[in-house]
Amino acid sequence: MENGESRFATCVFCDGSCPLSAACDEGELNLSPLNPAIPALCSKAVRWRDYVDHPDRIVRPRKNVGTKRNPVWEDISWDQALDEIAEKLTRVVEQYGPEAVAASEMPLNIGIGGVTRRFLNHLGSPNYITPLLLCMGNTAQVHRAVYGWFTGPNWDAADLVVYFGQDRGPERWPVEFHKLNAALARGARLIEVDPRTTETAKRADERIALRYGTDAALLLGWINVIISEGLYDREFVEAQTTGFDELACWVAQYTPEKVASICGIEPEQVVRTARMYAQAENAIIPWGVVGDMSVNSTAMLQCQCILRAICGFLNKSEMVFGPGIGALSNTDIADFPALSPEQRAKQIGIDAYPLMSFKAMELYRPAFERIGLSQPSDIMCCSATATPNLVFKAMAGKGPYPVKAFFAVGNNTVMSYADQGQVIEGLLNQDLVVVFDHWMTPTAQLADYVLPGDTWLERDFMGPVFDVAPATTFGHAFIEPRGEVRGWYDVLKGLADRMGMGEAFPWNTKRDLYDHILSPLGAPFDEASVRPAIGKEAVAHGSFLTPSGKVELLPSVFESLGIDPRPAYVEHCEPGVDESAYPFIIFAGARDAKSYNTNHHQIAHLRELEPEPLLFINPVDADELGVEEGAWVRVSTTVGSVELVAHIDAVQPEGTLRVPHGWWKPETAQGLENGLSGAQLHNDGLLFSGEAWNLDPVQGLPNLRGGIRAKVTV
């Protein structure tokens, strides 16, 4: 940049996704928030520098010349390694069929999307996965199946505000922390739903201490007030909704009594707080991960839509907008069409877990013909995914049928999804591993090539990169890419064109693809991208893109699917487990400020701050077991056990532990036989079964935070 220049863009060293602005003053770069009015801007973001030029980034491609378990490393050209990799992924094609190929992609660390459910859909395989899915990408599903689309809070608007389990801050979703204050400000009031008394609990009208993993059951509780007394929308319910009446029989059965009983919370407290929620003119429920890793995560979920539907919050409060017509979308790019039924009908999981499948995908097809439109959208781009502990079975030789080449784009594979080892031994078993990343990740460190990505400091942007705002959004680079980095598309580009594939990808730059998608506009990304974002039409808005064109309280896509549509609360049940010798319930995926998920822990201002693993435990606790603060101990559960930090905090309900999410100690030594530096040691995923019974049944994701027992030895 110039001296006296400025430029926008989008951080994405956490998923909060901040609007930032650069300005070149006498040869110094400094950031500051786009929007004066909203000052997001954490400590992640200020330490930008250490992070484009740690002295342990990877900026060449690598070739492990060794072997995944004892690893010998050599930089190669970007020629040799697309040379290479073409040629091993043709000869797993060839050997096994494309369907033995899978990826896991972040689309938000790569800064595009679409393109690598384009390679894939083009190549032949339908096994894509995501982190997504733990995480807003299977919560937007059931939204889907019940609105049709994706819900947004109107924060403008909203005069009360439930939170799940959410504790934001000026580290933590900063924009957010900076609308909610607003709304506080302006006489919102908040529920907060969380065992502990977190800084956001902390200013709430109502804080809900349940037990863990119990939030579908309270709100079946509050469907049955609200129904029960009359306090719902009756004009919108009769008008816009399908299945009001049976759900009023099923929640029936979640009394005030019984859900309080099952929460371990007052009667009264679940009657109050459901009327506080009717009765608000505006509320919202905006959207928390806690939602999304429970065995009652579907159950939970509906519920949430469930309410806001049948309070009258629709539209007013709580945006439904549908696809946007201008720009071409991530599912236009990721051209699914490419793919045949033939090879659609292999995704893995695809009858055991149809929800995010293709399967359920297609259920969509008439509401998107009614619009004028012949593909359903891919919402959130986990609208056709493969289900992930079945995929990395299928790595280790124990599914329908071999997968043997894996990419890691974007994403710390390892350390992001439940049951750790299964997924080392997934890898353990592939031909080919492929990591995209910035660091030598645990994932990196049993791959066969590793490729250094861009930064978002380094790449021109266009988005969103999911499918779900209808808005095409810009940011412009603020540095030099470092050593030879590259961006995402040209990997693909590159194999693509190798692999015979060349014609799917006719742009022979990102630039290129760019303008390709902004083309119904008449304006290319130079001229376009002047502004931060482009408002698209939403052809949906207000509407529902359910089969029925209502908003589905008991979604006929799950009968469909041969899923129940009533939703029930489940006690989590453990097999084999003594309970006395696991005494603990565990809670995981608490969210160090200082780091986001498996990432920053290389920054040295950053680790200051927050140097070790913490476990949360109660100081009766502690002292029955002689725990003193700062002491490290092990915390296992039937599955495995982890090393952590003990940290005695008076917030942390009696006979629960809370643990970290993501940790690994980057500076120690590398490969499986070193423990992976300390992912083998210290991260939550180790803990955590991806067995059938620690799986909700309908999504087929993890259980990481309802009744799993633990135990803790110093």
Ligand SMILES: Nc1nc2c(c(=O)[nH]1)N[C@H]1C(S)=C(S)[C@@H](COP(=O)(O)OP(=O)(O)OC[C@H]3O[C@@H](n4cnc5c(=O)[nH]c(N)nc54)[C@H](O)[C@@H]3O)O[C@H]1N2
Contents of the next structure:
Amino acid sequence: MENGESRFATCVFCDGSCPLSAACDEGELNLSPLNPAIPALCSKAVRWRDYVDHPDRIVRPRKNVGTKRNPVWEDISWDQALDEIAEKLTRVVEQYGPEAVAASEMPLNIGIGGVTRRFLNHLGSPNYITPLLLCMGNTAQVHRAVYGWFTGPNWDAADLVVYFGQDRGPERWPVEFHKLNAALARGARLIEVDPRTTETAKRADERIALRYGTDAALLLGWINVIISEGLYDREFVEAQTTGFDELACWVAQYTPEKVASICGIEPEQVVRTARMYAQAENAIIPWGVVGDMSVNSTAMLQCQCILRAICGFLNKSEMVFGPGIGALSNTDIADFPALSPEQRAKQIGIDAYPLMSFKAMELYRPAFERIGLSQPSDIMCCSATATPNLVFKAMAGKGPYPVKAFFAVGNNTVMSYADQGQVIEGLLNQDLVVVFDHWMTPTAQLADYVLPGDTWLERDFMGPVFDVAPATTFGHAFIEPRGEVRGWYDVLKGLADRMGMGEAFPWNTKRDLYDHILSPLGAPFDEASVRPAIGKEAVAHGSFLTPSGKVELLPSVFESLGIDPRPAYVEHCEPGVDESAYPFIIFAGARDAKSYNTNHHQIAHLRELEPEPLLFINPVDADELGVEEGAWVRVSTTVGSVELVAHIDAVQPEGTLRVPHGWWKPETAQGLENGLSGAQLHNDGLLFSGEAWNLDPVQGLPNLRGGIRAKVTV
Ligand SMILES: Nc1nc2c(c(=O)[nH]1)N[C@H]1C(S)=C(S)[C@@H](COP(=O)(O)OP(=O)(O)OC[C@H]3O[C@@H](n4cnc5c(=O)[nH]c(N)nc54)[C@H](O)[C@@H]3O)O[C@H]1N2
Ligand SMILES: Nc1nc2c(c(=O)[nH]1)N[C@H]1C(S)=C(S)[C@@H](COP(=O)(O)OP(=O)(O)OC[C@H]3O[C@@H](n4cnc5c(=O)[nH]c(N)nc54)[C@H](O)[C@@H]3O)O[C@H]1N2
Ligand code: SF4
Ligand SMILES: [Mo]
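Switch from the form predicted alone to the form predicted together with this ligand and print that structure.
Below is the whole assembly, all chains and molecules, this chain first.
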């Protein structure tokens, strides 16, 4: 960049996606937040130089010329890498069919959405998964079934914020942290539902310290109180919803007393907080990951959706957007019609867990056709996906058919799902594993080819990378790409050309693709991207994008798929576990400030501040076990065990443990024989089962929160 020049970009060192400005001042490049409400950059963004110029960063394509268990890496050219991958992929397709190719992708990390699905759709594979499913997948499908689209809170209007386990801070989603601060400063109240007294919980007007995994019961109790006391918005319910009378009968069983005993709280608190919610002018329940990571996820999220609607908050404080008009969407780019009905029907999980699959997607078609769109949106890139744990089983040769080629795209697959052992078994059984990343992650260590990806600092950007809200955002590269790193579009284009799929990728560069996406606006990328964002008008649909056009409190889509539409609380039940041998309850989460999921552990300045994976344990439990602060301990479930450093903390309720997500030690020896650089010692995925008993029964996504039994050995 020239002296005095400034550009804007979107940081994706975490999924906060903060807009930043990069300015060149007297030869020095400085980053600062573009949002005036954010006082400073977080520590990960401050350390951007340590990241992009890290000596361990992969900046050339690599091939494993050793074995899967003991890899030997050789740098190769891009041409050799793409030639060989295309050839091996073609062989897998010829031998097993295109459905034998699967991909796990995090579009946020790689800065482009829709193109991997396009590649799979044209190749003929329905087997796309994303770790985003564990984050927002349950939410996406439940919101869609009830409202036809995802909701977003209107923070400016909120007079009551209800958080389920969210603990925001200056290093953990600062943008929302500052919105919360502003709302509380304005006098908005806060209900925090969390077993732990987090920093956010300390600021709450009501703190509901329920038992892990019982949120759905609490919410059913709220709905019952609100309906039986007549605190709901009758006008909205009558005009705009379906299923209310049946819902009212159904929830009557969830009395405050019953719910309170399930949750381990007082019945008065259930009643008091239900009234507080219903009587607010503009309450919001912002998205939080706890809702997506329990066996009761679907029920919990459905209850939240019901509450927003019956209390009259929709499109006041809880905005239901819809597909935007103007620029093309990620769904348009994905080109779902290219995948034949026969191939869609082969999607792994389509019968067991149809809500996330192509089967459910089809049920929204009439609603989208009503507003003039030819295909339902792939909202949040979590619609029409395969079921992750079943894909890993198929990769391991456990049916329903072989999956033999796997792409990990901006995703550390080994560490980002439940049942790490199953993921590894699946990867070992592949004819081809391609990883597109920055580092020799535990997943990359099991690859045949590791392809070096660019970072957000080195690429132009146009968002959003999945269809969620009607807006288009822009960013510009502000440093030179290091070594031979490339963007993901170029990789796919290179493969498509070599595999006779060039016609499906007619844009020579990502820039050409961006111009195509912007063509309905008549402004190419160069012109449109002079500002950081342009608002995209939502399609004026005048009704909800559900089959009935109304808010479906008991969704017809559920019924069509054979799913009971009445939300119910189910006690988490771990088969055959001896509770006296496994006396603790664990959850994974409470994110570390200095890393992001599995990333950033290699940045020395950050690592010094959070050097080891921490187990949070209550002082009473630590005392009883004779565990001292800072001691290494082993935590085991019936599935597996990890080694962690004890951190004695009264915030962690007695009888419960917190295990961290995403810990590996990039500085330690690589390869499966060496424990995948610590991933086989520390990651939460070793502890959580991917079997049916630990999955949300509707969507087949794993519990990583309440209910798992564990023991601690010193
Ligand atoms: N066991 C378990 N699994 C989980 C969770 C959990 O708590 N426990 N949490 C879930 C949640 S909430 C989420 S959001 C997901 C997160 O899933 P991901 O976002 O996939 O997170 P990571 O597994 O850290 O994978 C990030 C990988 O992408 C690489 N990467 C980052 N930026 C870029 C880039 O610009 N280009 C390329 N090519 N690569 C890049 C990083 O080096 C890293 O290896 O995981 C989910 N999975
Ligand atoms: N620095 C940093 N920031 C991040 C991330 C990171 O890795 N590092 N990750 C980002 C991502 S991908 C996500 S999804 C978000 C996640 O951020 P959050 O949504 O805040 O989720 P967690 O931090 O996993 O969990 C927070 C709380 O959930 C509580 N909890 C656990 N089980 C239950 C339960 O059953 N019910 C209720 N009510 N509460 C429960 C725990 O006690 C804990 O205090 O953070 C984002 N921000
Ligand atoms: S919180 Fe930090 S790491 Fe995350 S997007 Fe914002 S600046 Fe980047
Ligand atoms: Mo997440």
